[in-house]
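The data below hold one chain only, encoded as structure tokens and taken in the form predicted on its own.
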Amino acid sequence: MKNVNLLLKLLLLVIVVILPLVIKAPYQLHIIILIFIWAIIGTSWNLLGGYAGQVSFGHAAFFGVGAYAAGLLQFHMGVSPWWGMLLGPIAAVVVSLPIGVIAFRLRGPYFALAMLALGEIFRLLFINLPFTNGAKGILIMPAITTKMFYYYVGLASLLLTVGVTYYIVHSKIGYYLVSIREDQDAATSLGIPTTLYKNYALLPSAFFTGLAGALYMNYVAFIDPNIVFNLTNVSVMVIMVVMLGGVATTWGPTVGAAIYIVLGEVFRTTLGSANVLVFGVLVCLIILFLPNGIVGEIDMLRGVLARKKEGAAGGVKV
């Protein structure tokens, strides 16, 4: 059976290597790679939220920041924006280290109000900071305009994204994650360092959000800070990409971006201004009735399947 899983598995992932030799089209190919953007946000997110259990509404923070890193290495020095690549992830980074010693001293409702608070602080920021370029924004003159290029560059941050959240969740570090997430004050009581912990959740969350922004502003070539330091359209829109895809779970965010995504489209080219409305309606219902999104609830249904097998299994014997 982990032979058959293997082998679907490396089965996809050349299919997804070879999908742009095969759709040529502008369009579909920018999809995917908005796909491929926000899945590396919502995994990013995962990790924090899904994991650790610390519902963050700030996340636009890092996603600016790293878009920004970018945009303003090309704008004040004229280097190539893809330095911010580097950049971007490290500044986000750099920035979460004392917003998770401050913001992780509260818990629940109060970190989250704390978290949203965040984002508003650097929108508010770079509409009013000189060297940002306020509310204008910055916008480059990208040197390489293939999508193909983007494809791959988006497909490889979200493969290494990925592989980087899989390790630190199946690691000493995940497990207590979870405990944290599961029970705050039990965990603290076996002694584990909540708060270094959270903060360890936090640093590569920051980081791979960072680097989803420097590559947003790439691709895009503008930014401004009502865009990428958005509440809605980037600090929200990421949790319900979460939790349509599953929350806690490897490929949910993945899943939950290309639902998102392509539905949205779908919608918006179809429904006019009533597709958020008729949008809107149709994610409380994957809420209400998949509450852990439709990764979370093939893997509790597999999970079923498995011990009604062992089961069976156990009552031949006996």
Contents of the next structure:
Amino acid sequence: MKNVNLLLKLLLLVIVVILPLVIKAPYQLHIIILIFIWAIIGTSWNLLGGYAGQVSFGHAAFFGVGAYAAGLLQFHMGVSPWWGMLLGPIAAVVVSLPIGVIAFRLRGPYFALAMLALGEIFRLLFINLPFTNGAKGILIMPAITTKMFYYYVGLASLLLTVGVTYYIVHSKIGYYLVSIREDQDAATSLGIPTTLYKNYALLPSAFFTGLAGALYMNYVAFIDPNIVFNLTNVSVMVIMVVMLGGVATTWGPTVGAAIYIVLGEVFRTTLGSANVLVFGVLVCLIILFLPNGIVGEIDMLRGVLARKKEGAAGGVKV
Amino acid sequence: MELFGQTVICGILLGGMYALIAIGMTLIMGVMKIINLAHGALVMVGMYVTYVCFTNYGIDPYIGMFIAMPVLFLIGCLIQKYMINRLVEVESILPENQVLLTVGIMLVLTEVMRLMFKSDYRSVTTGYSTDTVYLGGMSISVAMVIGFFIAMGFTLLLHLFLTKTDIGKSIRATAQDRDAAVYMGVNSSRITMLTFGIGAALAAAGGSLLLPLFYLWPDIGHLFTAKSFIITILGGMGSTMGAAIGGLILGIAESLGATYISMGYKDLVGLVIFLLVLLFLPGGFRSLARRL
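Now show me the form predicted in complex with its partner chain; what you just gave was the form predicted on its own.
And the full complex, kicking off with our chain again.
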């Protein structure tokens, strides 16, 4: 069984790798690249929000800082995108240090609110700071324009993010994080330095969210503060992606990102101006009926199917 | 000095109206312990109801608010009864599910309004829109003064309602300790429904008062959600008087920031105060009053 699972995973990986050689249509590739970017942000958010239980409403701050660091370096100094994609995440980590110090003094809804405020503070700062070009945003001449390139860089970044997250979660830190989520007071009384471990979760979370931001900047070649620091379209959207896919699961955020981006596109093209409305209705329904997300509820879904089969075979459940 | 006086007075007047909106939020937050991200959207819907009353039937915004309030009361009750109450019973890993549900509700409300009214900026022009009164050398908008006094009237009425009536006392009891309230015979699901309804109605009232002063478009809700949060945290969750004081402080701080720092940093002032209060005075002004 284990071998079959491994084989299936390898097969899936091979399919994903050769996919762009088969479908050359730029639109489809564009959708997949967006899915990669959102899956990266979702996976990073999940590390802090899903496993450690620190629900952040301010991940747009890291996304935006990563994007701006990469963009501004090219805009002002003509630094190559590779350096931008390294320095973007590092800038996000640097920013996350003071944010952690401030926000982790608070718990529960207060933490969520503090992160929300911090995210908004960054948006307002980047509109008003002298070197960011304000609300006009920055437009760069992208050094690399092929979609294929971004596809593979996106894929590699996603695999890296999922790999690192998986490693952290299945190490000692991961168990500490879950214990903090389940009962912070009990964790403290067992001698776990909770604030320190929350910061251990925040740093990689900020790093990979910044990476996604830098990738996004290079790919789209235009950003402005109201796009990358947006509360509803970035901070809240990440949480939606994770909630839909499955909180505290390895592949949940990726599944969630795929479904959200594809549904979003389908709604946009078929429903016209009503697309966000349908989207909102869907969000409500998902939270009401699938509170732990698709991957999180997969056992329940399987159970429903299995029960139906049993019923069809005339089996009686004791 | 006149500039300073005018800035402060404008801040107080505006803050009084913000306070009314925030009192709705603080009630909901205090009783249900959830962050309601749809609150601004409720304000926005209330503003549209008042706007329609004005443009289609020529009803003055200050009278239109008495139509908007029951409408929003009903919407609030329905949202609470059929959506948020259901979620309390569902088991999930993160309790923040409820917050996300309110985001979904916000999206739905905003987009329904966008479908009906498009994204255009709208405004209400009444006979007194441009009128000002002069106080020494300071000029103050009449609409702001009227709005402020109506808002303060509502705050006082709500305070009386919460302290003198049975339903008000039940609401306060549920906010303090839901389980204990249930043991004492309080029908908690009915009370939460009423609370959400009242919160929504107050949001609508505040929105109607601000209608003659602000442009109206579907996304204006975000602005009010942010402001009500700041005020709620400033005042301490669940405290009416705290919210009233918090509103005044935010109004003054914003107004001073806009005059003396820059228009662009106006909203930043509120957020920074918000963070500082969260960090150093987590219970808001309510806890400060208790300490003294």
